[in-house]
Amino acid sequence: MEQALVVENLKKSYGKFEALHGVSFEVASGEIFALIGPNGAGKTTILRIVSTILQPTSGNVVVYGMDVQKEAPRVREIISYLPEEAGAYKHLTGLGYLRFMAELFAADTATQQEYVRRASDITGLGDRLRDKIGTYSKGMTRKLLLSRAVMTHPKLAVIDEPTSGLDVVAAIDIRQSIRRTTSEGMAVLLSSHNMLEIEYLSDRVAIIDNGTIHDVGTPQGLKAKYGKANLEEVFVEVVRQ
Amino acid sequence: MRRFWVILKKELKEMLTWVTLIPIILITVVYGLLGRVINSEQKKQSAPQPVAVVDYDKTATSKALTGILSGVNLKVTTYTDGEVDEIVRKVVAEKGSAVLVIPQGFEAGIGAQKPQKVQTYTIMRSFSLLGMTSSIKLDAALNAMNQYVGDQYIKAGAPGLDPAIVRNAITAQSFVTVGGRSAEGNPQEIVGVVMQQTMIIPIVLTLVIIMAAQMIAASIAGEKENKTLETLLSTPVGRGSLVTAKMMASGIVALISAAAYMVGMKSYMGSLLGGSGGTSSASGQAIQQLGLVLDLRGYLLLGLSVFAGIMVALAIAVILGAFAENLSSVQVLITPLMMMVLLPYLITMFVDLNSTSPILKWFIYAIPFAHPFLAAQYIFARNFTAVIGGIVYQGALFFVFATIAARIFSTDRILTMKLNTARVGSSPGNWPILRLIGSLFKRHK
């Protein structure tokens, strides 16, 4: 299967901070990969060099071929990136949003106007999308976002914490979007330090604390492994070892 | 390139919002209004006062004073008898100027060539500079009678001499040379209505400065604090793009701006420099002969520098911007940089740099935002190295700060950098600022 992603010996350093100490992984074409780990662990810095925010301090982060680094521009092209707690222009409608979005992708209207479409059903927000983001509860406006990160048909999806700080309807809301669009293709890299949301969303799932990578394996392969009930208890056991 | 005007277009739309427009709205028309109000006040200040006189003397001289008073522009009640403070309370509510009492036994002392006293009473209804006029217009009476009395002093010792070759045997015919051209004009008046040219440019110019870098540094800002910049730093928008888009969008919002304040300035400021008096036509043609007049040259070398000194501001206003981690960080980050506009306005307003010490000179130098205050004198004054060579300093600092800008957009730097107000060593090692460029500029591995 061709390869998504791949991280080999990825350092990143702030100032004296060594954030991660040569992470290694890989994702498929069509997986939904997972980072799990504490807050601090190292889970968005590597989102985001994944993401060409960020620059490593060592080591190659391939995006289907490309390098991160050297080929920024081309892997923007075909990636998209939902940071954890990301605002949207207030002061736009969802509508609105949307539709510049599309216009920094696409450069033909038409493209734009199925981008604007296709963001349009998977909010599920309806007419709200014609009032100003301003307005919007904190889960509108994460699917809103959601919807924004998936409408260009990236050929990865990075995402940050899907859920975190929403409640349980909207929570499952998301994490359904997420399952429905990577089932046209997509991979997706995403983070949590929510295991059961990991378990039921990844195919599979790296244990990072403390910028290391400690195990990755399936969800069901990890707790056959160390004979754990859920992914919590496998976090613990593996870190504690 | 379609990019750029996406994200212009973005930028423009969030920042020509209500809350923007309003306040620029309002000081145009409050100024406006403002030199209205100023211009009718000062057309009913030119209109003949009306002031009392008090003839206790009621011979020919003190009518003869009367009579002179009424020639400068004052509208003239004459009364022969009463109680002063009677009279005054009746011009004061006939809304009156002014009460001038001339005593008994004035010619008599004239005669003798005794100094004499009159009083004078101002009515001062309010206490601001127009509130003056009529008192200005009295000393100027006082001056005229002075005058008629001092003439017929002349006449009388020495008949056949003319009074006017023993006040002024001397007068000037006044030139004044700007840049080898000589012109007969009166200088006072000449540096006036240059001054009246130029005055609005560094005002405005303060204004589009100040006001375009805190809309790009709060833009910045705004990007981090709402987590928007990092969605944006994700697509395919290129660094350079993203960095100009917004610069340009507080270059127009400000220049509309300062379109806006122009207009109503132009109303305020033409109404307090009118009042001091109108130029003669002598002054005028002298103007033109000096060269003292913006002509097509000129207007393209002032623009270029004002254009010169709002890149600068933009650029280090990214920079600021960058270090900002929310929006009410910005006004302290940008406090610096409206110092910097500020300084050379201040000193060369009362400074003139051609007699003042090299230090401070090459330090006015040194600011960028000093260059559009001095084109224009310096193009009146047809030197126009100065002028050019301030434009070649301010595009290579521009050159310099847009360098570092880009630079921190398209590392990790705008993401992660923040201004450090922790203590640090004495080391220049040490210095936040220093570090900063250090490692923009340090390859990575």
Given for the second form:
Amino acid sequence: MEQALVVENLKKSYGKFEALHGVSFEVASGEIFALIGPNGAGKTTILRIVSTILQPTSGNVVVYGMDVQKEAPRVREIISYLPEEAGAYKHLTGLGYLRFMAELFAADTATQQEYVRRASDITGLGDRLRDKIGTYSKGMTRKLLLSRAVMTHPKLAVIDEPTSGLDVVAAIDIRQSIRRTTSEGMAVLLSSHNMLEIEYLSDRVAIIDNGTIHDVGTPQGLKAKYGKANLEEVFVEVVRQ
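Since the structure above is the form predicted in complex with the partner chain, I would like to see how the form predicted alone looks, so please show that one next.
What comes next is one chain alone, with no partners or other molecules.
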């Protein structure tokens, strides 16, 4: 299977503080790959480097054969990035926001309309798209932002804490939306500190703590390997070892 992302011996330092200690992993096309660990583990730093926002101290990151440092403009053409703290223009309607973003991504009207149609379907917001974003709940806003991130058919979507702060129902909706997008071959790299949630969403996970990946595998495989009932228990066992 084609590799969407290859990360090799990735290191990142901020002064004397080393945030990443030689991180390596791969993500296949059409795969949902999650980085799981506590806040401050290095998850967001990895996502920002993959998204060409941060420069690594050393190591290599390749997206569909393109080096993110040497070919950043080309990489940006085929990826999308949704940070945890992303927001939307509250004075716009949901539909107005999607149209505005579509105009930024495409020059021709037909492509813009296709992007808006695709995003509208993914949100599941129906008639609420005609309401101003300022009236949306946090879950509704997150659905809108997720739809914006994938409406251009990116080959790799990078999503930081996709359901942070959402209630159970909204979180399930977001998970289902992410899963549906991969049916077309899009790869997803996401991060979360909610290990139980990621257990139900991801094809494979990497357990990361203090800038180091301790193990990688399928949720079921990792639970079987360590004889644990869930990924939270696996994480505790791995870090202790």
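Each form is matched to the other, and the largest set of C-alpha atoms that superpose within 1.5 Å is called the rigid core. Positions refer to the first chain, counted from 1. Nothing here was measured: the structure is a model prediction, and the numbers come from that model.
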Core-superposed comparison between these two forms, Thr93 Cα displacement 2 Å or beyond: yes
